[in-house]
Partner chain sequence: MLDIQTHMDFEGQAKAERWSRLIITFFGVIGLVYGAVVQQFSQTVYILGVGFLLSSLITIPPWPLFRRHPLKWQKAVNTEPKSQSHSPSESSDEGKKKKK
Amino acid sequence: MHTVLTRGNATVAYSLSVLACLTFSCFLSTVFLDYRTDANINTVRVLVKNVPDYGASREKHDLGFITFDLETNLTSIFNWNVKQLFLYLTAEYKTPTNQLNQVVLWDKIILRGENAVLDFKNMNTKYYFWDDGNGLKDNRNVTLSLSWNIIPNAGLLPSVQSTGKHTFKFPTEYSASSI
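Show the structure of the chain whose sequence appears above, on its own, in the form predicted on its own.
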């Protein structure tokens, strides 16, 4: 005869093995899905100022101000294994001192069950668009792109970039107006 502890141990071990197999099967059912979708991004207003950066030094650095439109439908991304999406809008550009600059300008978390159709007009950036020098003025190749991290119930944490991008240029002169 087996004791109660031995029987309990066998029951718990078997249950955990079955749950692990079910979780792995659930992961396999969504791992090969394509989570990309199109996003329409447009800049409405673009300004650049040369202001002192009091956080690092007293030197003047470029600070960009943009307002943007964003339109996308993310409802097709949600399935039973997607718990939430972490969206972020990045600006990517090149300067003489750095070959690749990436700045996160805006982000948003969308939970399952929330409205996943985004139609924003004249949105301000959530974070400052600082350059570590003077690389924004007259920069003619700044690309905005929308990306998202998928937080699943089980499985990998994929990072996906939308198929739509928007390229714009900063003015050739610094703005003197207040924002």
Second form
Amino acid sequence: MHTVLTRGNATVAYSLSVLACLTFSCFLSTVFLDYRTDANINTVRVLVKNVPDYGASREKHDLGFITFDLETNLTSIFNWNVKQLFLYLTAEYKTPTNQLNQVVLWDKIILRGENAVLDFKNMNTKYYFWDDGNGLKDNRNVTLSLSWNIIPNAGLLPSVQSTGKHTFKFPTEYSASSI
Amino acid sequence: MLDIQTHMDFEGQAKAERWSRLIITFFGVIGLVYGAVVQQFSQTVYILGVGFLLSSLITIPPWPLFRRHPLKWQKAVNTEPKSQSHSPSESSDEGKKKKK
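Given the form predicted on its own above, what does the protein look like in the form predicted in complex with the partner chain?
Full complex below, order starting with the chain above.
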């Protein structure tokens, strides 16, 4: 500690060590929290068409088309260790060709400080509901669920599913109308 | 170059190191508690930054309070200059005798 530079170096290094401890304490304070909450989902329009999937082969695959309602309140999820939430709406179903299918239809980023009370009515999906085959027509058990990914300041990035889900079925005939 | 003396004596160095760690730790704890209360981690980091600046101001410059215990150097010993009657060879003989 006998020159200015030595003392300066010691002070900076100690400050950084203390900052590391504080960040770890911030992580510890939130690692056991339960980030689940309820969400109300509903479908309004449900159609299915059978069109060529031009991105893949020229075969005809099922293309689902839905509009949905979503109502939830996520303000209790935010704390000092949550920078933002990445929400995504997943449709999960089973077909004769595939045991489990999961398709993400819509997502949203909510930053800390933004409004986290969601009340969407008759919302369009962001992404196409392509099936890997023809398994959507007359599918009785398609479940929509909302999940969120927690982006923290320090620590783990858990992916949490809401406690509310919604199951609907597709019509038995393809729709002829153009959307 | 600036000719500023930046030394501290040993007691002062110990005092400076202890004070810098105390100040930074204290502000770290205060920052953690305040950040948890308002639920903003940015406030924790800012308070720690204030603690760092305060500690730098108090312990890095060599204030007089860190120079209260200067080292007690021994008095300088003046070596007598050699008189002109001695020849250089005799001086070297004396040097050779001493090496035994």
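For clarity, a rigid core is taken as the largest C-alpha set superposing within 1.5 Å between two forms. This one's a predicted model, so the numbers in the text were calculated from it and none came from an experiment. Residue numbers count along the first chain shown, from 1.
Once the rigid core is used as the reference frame, the Cα position of N9 differs between these two forms by 2 Å or more.
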